[in-house]
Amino acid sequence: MAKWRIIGVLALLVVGAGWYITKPAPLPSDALDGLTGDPARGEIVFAAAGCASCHTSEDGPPTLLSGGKTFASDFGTFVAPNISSDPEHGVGAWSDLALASAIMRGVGENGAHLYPAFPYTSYNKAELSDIVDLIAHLRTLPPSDQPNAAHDLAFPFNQRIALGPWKFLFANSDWVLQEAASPELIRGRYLVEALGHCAECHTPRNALGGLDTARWMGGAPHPSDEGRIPNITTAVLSWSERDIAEYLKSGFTPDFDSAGGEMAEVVKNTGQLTDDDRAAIAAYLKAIPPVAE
């Protein structure tokens, strides 16, 4: 009988010490202590982060956080929250501390884990001045009472308890391209790698929906079962820097051809950068190694 009871206390610490590493994690009380958002230099940052092509209808102004658009995946489907000002329906009541925590380390103004269709696993190697800046600027957007609608996912995708483990697993803020030998190439690194989460779409996932690092950029599966997301390394992506620069300004392909679905959305997003930007997005790519087809 003793043998089973220190087996059963042994199991219980087992199962606390795992709640207690994948507990959600916000930011601590005073991480935004002495930072004041700017809402000019947090517009640059709301169309870094591509915030309007998840957050806005299909047919509504990009300044509209109202939420609704839907995102198929193999766990289910997620359709994005109302993030405008409305205090009821959006966020405005929440705290700069509250947004901060929920952009960048996935955590609910109630405390939840949130689910990881919001790319926080990519936010969360953004600089905290740059987030307090974005908020600055979500503020001055206009409200929407758009009520929000539920995921609808199966069980036990629908168990937001299971999102702690996967954090632990999956949710690091290491960078991907770990020498980066150029100011150009930092700032490139943090464009795609963490504003512009690129990788979300455009690197495959493994069985329990983490990106497959060593694969990093070498194309994906559509959600939506339509077609693939294309391999954007140099094994496949043949434009030069330039070439890639222009496309993220006018959307216009060496072969004259245009930006479609998805995509267009983030060029609306990526020509509002500067050149300087663009040009380091490029050289990023440029940099990253190869994944055969």
Given for the second form:
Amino acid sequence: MAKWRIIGVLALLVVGAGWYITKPAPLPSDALDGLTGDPARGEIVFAAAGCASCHTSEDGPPTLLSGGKTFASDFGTFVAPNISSDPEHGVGAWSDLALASAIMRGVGENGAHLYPAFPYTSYNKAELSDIVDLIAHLRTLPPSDQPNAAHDLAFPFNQRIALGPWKFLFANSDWVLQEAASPELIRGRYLVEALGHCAECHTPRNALGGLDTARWMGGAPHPSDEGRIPNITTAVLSWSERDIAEYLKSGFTPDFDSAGGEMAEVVKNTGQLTDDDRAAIAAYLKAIPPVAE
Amino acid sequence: MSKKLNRVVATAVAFCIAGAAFAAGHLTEDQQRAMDARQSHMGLYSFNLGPIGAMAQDRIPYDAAIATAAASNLAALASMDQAAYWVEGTDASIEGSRAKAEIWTDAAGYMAEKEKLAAATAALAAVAGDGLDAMKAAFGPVGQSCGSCHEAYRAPRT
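Given the form predicted alone, corresponding form predicted in complex with its partner chain:
Following is the full complex, with the preceding chain placed first.
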């Protein structure tokens, strides 16, 4: 009997310690001190980070962040929330710090973990000043009073607390391309790995849903279970840097087929960047290791 | 049941099973031809976009006559009635097809995408000879129209 009691207490301690090291970690309260957001610069960050691709409704205007789009995954279906400036149904009443903690740390309004269907595991590498600009831009966008819908997830994935260990294992802010030799590559790496979250679609995942960085951009099964998202490393994609940059601008491949699926959404965002930024993304894709099919 | 009737039933059942297997694995000749035709039609879009796109991307010098000819082809292609291409039973569950089932379940939405391309290519044809800047401005909406239909109605590649 006593033995069982000791085991029980030990188990509680392990769970408690586990909870402690994996509990939600928002940004420190002084993280944004001295930063003022510039909404005009924030518009570019907003495009580069692709927030509209997930947070607009299927056929709403590109600035109305009413939420409602659904995302299938192995764990169930996620629904994007309303992040418009509406104080009740959107995030208009959130502080800058609370918003920055959601975007960069995956911590929600009431201090709970957010699901990584929201790619904060990429945005955690963003510059704080860019995020503050982005938030200033968000506040200029129109309100929507659309209520949030609940995710449709199976147990245990519907337990937000289970996300603590997940984040502990997979949410790190290291660059995958560790050596970036030129300012162009540093910019390209930032646009791809931090803001553009290209890997969220183009890199395969392990059984727990973490990105398999050994096969970075090596292509992945489509989350709908139908078809594949292409390998965009030089092992398969033979386009020139210019071809890649043009594709990110207009959606046209070198032989004038036109991008479809989710990539058509991505091109709406990359189409708003400067030619230099698109060239930087192309240079980055040429610099990462080839992944054989 | 008489022996004869038994045999008739057994044969009928066997035919049904064989028929179902045939339907799942093969297309009728008409279905295959419709699929080939629509994919060729798409290929003609790409081919005629080639020179216009290369000019818009500043890869080759602008030439008003070439731009006008290619844009007129595009406008003609996009205005054609294509209903006969999209025959039932040729969605992406069939080998070689990337046509989403939504083309049939949301036929009105699909037609609207087709009409958008017809309008965008007609606008391009009207100005393709008026200089590089005019052509570039009208080229953008054509690309967006191809992309918007592919986004909604073309399945991921396998």
